[in-house]
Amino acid sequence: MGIKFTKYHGLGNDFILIDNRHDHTPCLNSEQAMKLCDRHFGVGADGVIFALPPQGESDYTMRIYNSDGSEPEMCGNGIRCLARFLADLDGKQDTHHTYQIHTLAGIIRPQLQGKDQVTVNMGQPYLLAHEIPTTLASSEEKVISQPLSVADQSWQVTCVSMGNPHCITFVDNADGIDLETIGPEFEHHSAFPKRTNTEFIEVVSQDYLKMRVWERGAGITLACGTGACASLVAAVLNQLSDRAATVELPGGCLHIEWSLQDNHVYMTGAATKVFDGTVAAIL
């Protein structure tokens, strides 16, 4: 016995993609996700994304659990993977399909673009502080550019959700971030009572941003939809950037507009299949 399995990734953010469209359960626990994304014991990847049967109007549901065996409500880079995955499942990988994938984050929109690229109707995002959530400002307003205290320095910080939080502060520098030694700070920070995904912005220009990240509950990721997405929203509402453009991230770009029309934020990008295999029922 065994569980196939579809290795994928989304400008480096990889994950490993399952059919378990025969039942509402998961047929790995968080526990098994793990070790099954663990770089030197499992097959390796960032997160391991289920497809599940619909719940109302969806033609599919989205459940993920991150390296570090928690769930997070969405993930921008892993559902066009997810979409991606259907449209070889269902014969559609030619057609410019979209689907409606029920997440924690509500109905989320990916349609198939071309070869590999998907355009996904991200929703609008949330700014409100309970809506994030966050205790750096009262439950109704907004957090653009307060300062935030990280690791004995001042950073001015905004944030927003995308069904999941992040907190984007900007920078002179991206490449010059310690990553490893400031993220986790973020992360656990006591502002945040969920935890928090945090990006580091460097505006290259009107229309071009740079971006690194830190993931919760996944660490240094060569890219994160959702917080491309955030850092955009984040950069309009500091009149640092157009509402569309460019973020490259460390393992590609992705195009983030954000629509004057319905407010929702549109995100495409590439979603490039790796490998199939199989691994033991038992991990």
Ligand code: ZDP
Contents of the next structure:
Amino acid sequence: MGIKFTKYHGLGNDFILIDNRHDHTPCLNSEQAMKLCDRHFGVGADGVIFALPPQGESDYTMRIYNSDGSEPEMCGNGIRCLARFLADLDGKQDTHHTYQIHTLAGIIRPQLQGKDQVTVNMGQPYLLAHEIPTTLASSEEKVISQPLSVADQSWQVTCVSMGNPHCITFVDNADGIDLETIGPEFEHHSAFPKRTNTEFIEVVSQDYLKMRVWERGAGITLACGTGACASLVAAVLNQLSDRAATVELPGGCLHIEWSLQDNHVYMTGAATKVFDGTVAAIL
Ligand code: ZDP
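Moving from the form predicted alone to the form predicted in complex with the named molecule:
The next block holds the full complex; its first chain is the one shown before.
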């Protein structure tokens, strides 16, 4: 007896994928998922993702736990991994198949691109303060380059939701940010009632952004797909970049485009299978 899983990563943002297509309830609770994510006592991952039966007009449902056991609405790198995982399970030969995935952030559509790339229609960004949610502006207003005091420093922040909350700040040198100290202070700042993911962006050129991230519920990670999308949107809102750009993360690059036509954000990047395994049922 044990739990079968497949390990994937999207630019080093790594996940344990579980085939849960037979049941609407994930086979692990948040505490068990947390244990599985532990890099010393478990498998090691930034999150656990379940492929569940469809709800409404969708092919499948995705649910995810962060490594601290909290449940985010969406996960950009994770949904690319899920698309590849499902293609393997379904034996999909069509290398450009599009899935419709039900998530807590609505229907998200990943499309396979050949062998290891996936393009995801991430839907539209949400910009109003109550949609983030943040108390930095009144409910129906946007937060674009507003001052926020964190760790005794004043930052100019822009807030974007890709279904999950992001706080973006533009810096001269992303490598110079002491993420370990500053990240948690943003995450738990009282301006963010549901906590927040935080991205530090260095604008290298109009179409090239360099990003470092502190993730809500997961800390420093090598990449964050929703974060890269939110950051491109924030850069456009601050007139710092084109609507399409490469976002460089510590684990590699994503191509992000905020379409003028449909207002949706499209993210393209790799999703890589690492290994299959079975974990003892003792967790
Ligand atoms: O919103 C959150 O709590 C995030 N930690 C969820 C995970 C986001 C992710 N890094 C992504 O790629 O979008 C997986």
